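Encoded as structure tokens, the following chain is the form predicted on its own, with no partner shown.
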Amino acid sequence: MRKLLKRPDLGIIIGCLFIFALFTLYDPAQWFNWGTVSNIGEYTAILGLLAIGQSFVVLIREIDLSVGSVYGIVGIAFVGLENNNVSDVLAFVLAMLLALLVGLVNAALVIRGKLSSMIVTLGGLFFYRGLIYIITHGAVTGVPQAVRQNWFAQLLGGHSLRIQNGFLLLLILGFLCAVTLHETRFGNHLLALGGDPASAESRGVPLGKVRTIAFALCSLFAGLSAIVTLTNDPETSVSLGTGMELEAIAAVVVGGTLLTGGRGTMLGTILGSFFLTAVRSEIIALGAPPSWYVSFVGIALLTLVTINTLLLKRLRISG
């Protein structure tokens, strides 16, 4: 029991069990409908991939507010390449290289420029969003139907045994990232940097390298999330990804990752994404206005963070 109470994601585990029980009792026909399950899985994958990348940055006491715009510009770049008869695989590689470049630029400005990650990525949020409008002139076409039927697009956006492949990809990458975080030297360096940068540096942790990789991974996951979205849903617009940076941060924090760094799990991040997505789906099913979901996110954020904080304080006192 004590080991369970030490988990940073205990609050979101309780939260997910609560909403599962609540929706099962209140609206079982809708909650256990396969269409609902499929939609929740699809949007959990989109938000979850974005949030996993954000987790790497939050764990080192930084933040990336540009991920929504990176999601947008990488997605628009992927669509543009596809519409210019570039092969699926090459379009994917080039779009992901663009995401990587954005992450490296963010890291360079934070590390070498000695700038706040909040300021750097807030600037990136506006810059990349404006760039989308400049490049597209406000008009974007979706991924062509023929392209969506190709094997590569189906691999990312299709279905296997009625399960959305993006959701399977989320589970696979989530597992690999969890192993990386808790079982590898890089993971130890990541948590050490987030826990106490001065102590980590004194023990030989390459702070610059760890920060660079974290920002690069954050942008790469944002780009991957966009491509998974567009291979499944051909509709797109210049507003693609707008506001998603806040949802991603909310999913990370609700999942138990501390904004002060050094403590968190990938399972918590995925469950946080599921929690927010499931609630939004149920609110839509009930016909409630979108503002209800926005209000709920605020309440859930405060409630679960409070629970995690109280549990952490209690463990410190009893320890």
Partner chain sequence: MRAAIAHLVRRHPEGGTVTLVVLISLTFAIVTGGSWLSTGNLQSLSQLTAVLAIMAFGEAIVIATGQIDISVGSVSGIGALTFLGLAPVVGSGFGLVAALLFGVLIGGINGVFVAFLGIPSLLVTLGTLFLFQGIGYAVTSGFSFAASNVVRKQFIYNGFGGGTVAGVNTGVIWALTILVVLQLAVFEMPVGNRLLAIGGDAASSFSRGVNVTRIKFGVFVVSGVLAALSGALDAAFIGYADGSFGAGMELSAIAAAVLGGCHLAGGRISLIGTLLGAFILRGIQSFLIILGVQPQWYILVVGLIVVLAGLADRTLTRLVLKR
The other form holds:
Amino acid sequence: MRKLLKRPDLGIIIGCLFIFALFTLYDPAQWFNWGTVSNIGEYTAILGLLAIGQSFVVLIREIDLSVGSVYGIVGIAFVGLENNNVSDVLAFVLAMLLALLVGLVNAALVIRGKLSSMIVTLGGLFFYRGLIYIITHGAVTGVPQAVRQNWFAQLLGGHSLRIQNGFLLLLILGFLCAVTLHETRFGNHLLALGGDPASAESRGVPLGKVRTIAFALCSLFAGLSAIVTLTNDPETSVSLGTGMELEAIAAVVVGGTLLTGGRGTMLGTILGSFFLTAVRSEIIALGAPPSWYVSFVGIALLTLVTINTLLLKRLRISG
Amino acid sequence: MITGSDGQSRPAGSPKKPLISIKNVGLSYGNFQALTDVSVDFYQGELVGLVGDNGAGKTTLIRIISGIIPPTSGEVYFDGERIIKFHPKKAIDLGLECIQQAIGLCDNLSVGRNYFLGREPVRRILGLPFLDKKKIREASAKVVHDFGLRDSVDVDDEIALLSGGEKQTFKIARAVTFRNRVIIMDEPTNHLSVRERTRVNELAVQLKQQGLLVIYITHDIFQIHRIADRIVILENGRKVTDVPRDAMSAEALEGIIRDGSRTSTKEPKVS
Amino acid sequence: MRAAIAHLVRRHPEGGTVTLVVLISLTFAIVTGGSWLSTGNLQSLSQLTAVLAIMAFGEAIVIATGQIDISVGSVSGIGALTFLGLAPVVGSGFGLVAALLFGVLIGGINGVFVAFLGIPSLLVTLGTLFLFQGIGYAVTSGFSFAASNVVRKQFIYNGFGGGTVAGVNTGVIWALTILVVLQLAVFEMPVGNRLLAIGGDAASSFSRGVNVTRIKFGVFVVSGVLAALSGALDAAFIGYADGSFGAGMELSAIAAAVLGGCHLAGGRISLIGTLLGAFILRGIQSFLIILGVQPQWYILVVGLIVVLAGLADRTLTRLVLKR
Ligand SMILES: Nc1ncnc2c1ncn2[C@@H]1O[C@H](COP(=O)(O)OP(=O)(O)O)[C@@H](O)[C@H]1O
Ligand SMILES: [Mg+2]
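Complement to the form predicted on its own: the form predicted in complex with the partner chain:
Let's see the whole complex now, leading with the same chain.
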């Protein structure tokens, strides 16, 4: 019991149970409709992948504001390559290399340049978005229909047993990341760096390496999320991913990861993404204007962060 | 010296009330109990040595007295009045100056602005409080000079430009020049040279002779035994000894501290 | 020599920004063959700079205490919508007061969460950014509020961004007034000393008796009011506002502050630098427009500048703080 109370993701577990019960009682027809479930699954996968990447960075007390633009530029690079007859696997690899490059640049500026990650990634947020506009001249097309039928596109964007492959991918990667975080030496280093950088360093944790991997993972997940989106949904535009950085951070934090680092779970992050997505879907289903969702994210963020912070204080005091 | 019914000693011939009275104070940082049931009285005009091993809870006790953290249990009285609301401002207004161990200076501010932080002198223009920069500069320059900091220290420079020893000297200087009723020094001789240490110790005695209560924290029992009137020893968050200086030799007191730390459950820090 | 430079930089953190302003102004004037310096361009540039600067001043004050306020974009949107939405009904005077009160309210909400509950400001203001952005959209539900001809003739409307004095938009005058007031408060008054102290070392300032909670609360209220005012001034200039008003401005405001020499870690800010930072951002924007290149180059350049400003600032700080 005590162990459960100490889980950082307790708040979001309760939150998810609560909305599940609420929607079941309130609007069961809509809630248990396969179309709804499928929609929620799709968007949870997109947001969840972004948020998992962001979790790594937040866990080491940094932040990555650039993911929305990275999501955009990697997605658009992928589509662009596809449209220029590059094979889809190669397009995927090249697009992911671009994501990796962005992550390494972020890491280098934070570590070598000794800049705060907020400045670096704020710059990246503008820079990559500007780059998208300049390269595409404002016009982008989706993944070609023919390509979308290929096995590779189907692998990322199709369905297995009527379940979105993207969602399955989220579960698999989420599980792997959770294992990495809690069962491996790298995970231990990551949490130590986030919890107390000075002691971590004195204990021989290679800070630079851990930071670099965290930033690289964050950008890679953003890129992957974009490709999953595009293989599933042909619609795209130059504003692809705008504002997603804030949504991803919200999902991470709603999921119980502390912005002060060192404490959080991947389960919480995935549930956080699910929570935001499910409520969004319900808001739209109820016929409310979509803008309500934006307000809702704000309220969810404020409420859960407050609960988590106060819960943590209470635990610290009563021990 | 006489010993009160509560087993505490106080200066002979002073039936007067304690200036600061700590009653059954406990404090926990989350799970960790840093102070347990500590009761101790401090009187006007005495120099008390508060001694104990690293991590004994000395700084924690001082943080409570100077209003930085409220105790989780127990009571604190100042001049017979119970302190309900703990805030450093209140302690300072009551006449208590503390040379904190790890904090007290803002690196980004100038020497002069640090000197007056929280009690800035103002000149009113149209009723608005403007900083009296001339006074800030002159007063802090005088202190810098009187306490023997190097001449090249410009009081308009950021305090980050000072060395560790200079910062410590400056903190002591600030506390001493604003002296009021109580001065607490938490490991004041850290970062200081041997000569500077001697000066700080002389200063502590002078302040006491001027009628102030001086609480001097250190883990060096031999150093404090020479100057203190009374020695209070903390160990693992509890008060274990509270004796007039003459009642025990420095060696005997050192034995208490040493034995205490041997039975301590805390593992030695590896770093 | 180095000591002399160090001394200069130490006392004037906006020095680098001033140099940059002079350089880009010259370059832009020459490259555009003088049209960047035309009255028309300077008029619009000064108005654009003013509204961004007012928002960035609030941001700078928050940054001074080591916090951040991401919500200012939404707050300016709410300020704009309130002003234009209420002005036809209750007159521009009351409309403006209501707009500013909303600023106080949202700033106050931020302040309560940050100062009293101890929640990181990035998250709190991210929350209110979303919350009030959604409300902005909901209030307008896809339409926009426009100032009627009656409103456009009102004194307050013209005095707050809708009109000009001697060819200068009244918003510019407000920006300069606010600059003077804040400059005095931050650098010449005790409250400013304490504000900077908190940003430098909150625990130390608390131990010296500074009321950290109250000051942290206060800076968010100031930031909220200024963001709302900025929105109102800009809305009066443009004459209409929709639900997306102010969206994304928070990032420009932070960029202006960073460019102006404010340290995100807190404790060191320059308000004059912040004004110049806003000027540089808007100057580049107008330059690109005159050149006729894709306006999106602006976003890219801003991104580069933010990082370069951070790097330059680090180098300078290291230089000046060397003993
Ligand atoms: N802010 C804090 N949070 C948690 N534990 C603390 C904190 N400050 C001190 N401690 C712990 O409380 C104990 C007493 O610390 P302190 O009062 O600083 O000891 P001393 O000054 O006697 O060396 C130590 O074990 C220390 O690790
Ligand atoms: Mg100590």
